[in-house]
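The chain below stands alone, shown as structure tokens; this is the form predicted alone.
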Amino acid sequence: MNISVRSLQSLRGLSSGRRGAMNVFDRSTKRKQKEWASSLLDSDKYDYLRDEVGSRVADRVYDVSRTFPLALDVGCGKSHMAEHLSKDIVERLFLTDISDSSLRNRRKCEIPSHCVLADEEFLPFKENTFDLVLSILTHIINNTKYPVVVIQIHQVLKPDGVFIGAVVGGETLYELRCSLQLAELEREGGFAPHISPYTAVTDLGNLLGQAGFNMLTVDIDEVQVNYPGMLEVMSDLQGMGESNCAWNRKSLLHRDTILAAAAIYKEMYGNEDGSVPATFQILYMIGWKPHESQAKPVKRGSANVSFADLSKMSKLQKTNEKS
């Protein structure tokens, strides 16, 4: 396996350069969270969600009946997807992540791979380079007015290249979110965001279209995990490197509020066996970079058969069957 680790120091401007656009996540904090999580001695035990989503995204790659000479995994973490792919489908793979520790602890795979240390918002590749771009559970939607990462993914794809990815949906961890809000209202008279904001499914198609993708497919899945209690949910999120990194996050959560939230969580959502569920809504997306060979919709008003005629044909067919 041919592996090289490269470091990128970007000299580009801020990703929020467009007027009126504002980034949601603190990229420096996210890097520190991922570095800390991947350096844990038992970090593998927190990989269950990424492993599951990685296998489901890999299934969607196999659904595309073609071979990809060169692919890119954006925000790969410890490479949770490559182990589910074969070199017959993906011939060469570039892995990028913001965390050096994650890249060094990556999983082995049969595909010849190259590692690049880079922020997802500053991809160090030329335009029209890759046949396939993949991404799972990465904060690629940092700005809903100007989705920098998605636009760059579109740029590095070759014409007729495909982007297949998965992001966390807006209904994720609604149990934890509700419990913390109710506890803070009760104990402190108000509440602040303690969970990262996630992408709404209604926005995802618009963002992909805004970046220039066509022939879009978006579908929703839910993964529910049972934990002994709310504290274990929060501990696993920290172990995944997925603590809140939004700019408007509140850094302090009082002990009394945490205990009250844990009691509310168990009372409102608890299972009969004493465990509590945590729901992860996963949004899967597929988008293609335009090419002249792709199927295109016919012009409006060019139809030569009306729906009224179709209904008459259906009635005529039923009459013939009865006779």
Given for the second form:
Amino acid sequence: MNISVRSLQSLRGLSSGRRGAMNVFDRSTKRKQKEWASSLLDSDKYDYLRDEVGSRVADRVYDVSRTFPLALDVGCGKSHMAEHLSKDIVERLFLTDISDSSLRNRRKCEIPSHCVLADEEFLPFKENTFDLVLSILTHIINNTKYPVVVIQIHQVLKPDGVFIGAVVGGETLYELRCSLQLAELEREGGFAPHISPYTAVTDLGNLLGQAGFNMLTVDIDEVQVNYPGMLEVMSDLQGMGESNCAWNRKSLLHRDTILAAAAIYKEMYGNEDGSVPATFQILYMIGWKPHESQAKPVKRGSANVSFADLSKMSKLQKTNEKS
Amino acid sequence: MSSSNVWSRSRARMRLFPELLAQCSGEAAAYGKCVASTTTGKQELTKNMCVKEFEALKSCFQSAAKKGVK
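Provide the structure of the form predicted in complex with the partner chain, given the form predicted alone shown above.
Below is the entire complex, every chain and molecule, led by the chain shown above.
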């Protein structure tokens, strides 16, 4: 591996500030990690998290009582959502991802689908094409570039189209983060970030609102997975293609630090049976592209009931029941 | 990746890591407790604050590795 090439690239990354947004992640490294992960023979072993999130996002699609003639799955990986969706809800599906080997190894689904190799930040579709956009963006994505992704999604959606997505939230892998931090502090005297920054719930609402989405709902879910130890957590993350790809990542982790972090992880967060938990906090969001048919807040001053009447509501209910 | 190079060798060594760590669970727990106590106490965690426990853990780990290597 060329450490000199990487440091050159990181210099370039730090100096290029496009539109004032920081370039935090190295997308070419991320693509390589994803290609490697999907080319593993036992890559199915690492799909459990994405499958779980995929089924929960698909549940939310069913909650919307509409049929979607054309849907798009951004960053689909091996297409974890399509197998939970049925042809009556989604009639045609486009799958896009940054790595072509994941698309090649994708799961079968009954919906007629087309695959497009595309980067999430540059969606090659015309405006106002899709009725539904789905995405599971795990911590891979540039959280600083996420505004760009959301704006792109907003553009390709038809008016009154809906975007249902899932991102990884701020509390994810906090056990791993804290253990590594404490170990590095104790062993080396300082610490470097090994886990990329995640989106906070509040940021998500702002992001979607600024991109122009209406009627937002964001809810949080936590998935806790138990592992035998810290190294299994890290190797599973690597197998999922989620290794660190930030420009400022340290190229090495000392053996002593790994040992220390594993001991700390087990001691601070271990369960009674000897396993250690890893928390994945997933934020689900639903946003609608504005359309005249959608309910809008009414004009100020047009109220015809007063909040003071709330106290009389229970009396009103009783009279209704009696009559 | 059929030839043995430094990456495949070091990955093979890393795979043994969890088993070796399991053999030193006492020392690991002592080290973990030492570090965890600093998070609740008033003092900040500085370098080598728990160096005694860590050296015990490391020597146990290394002797387990020497014993365990086939």
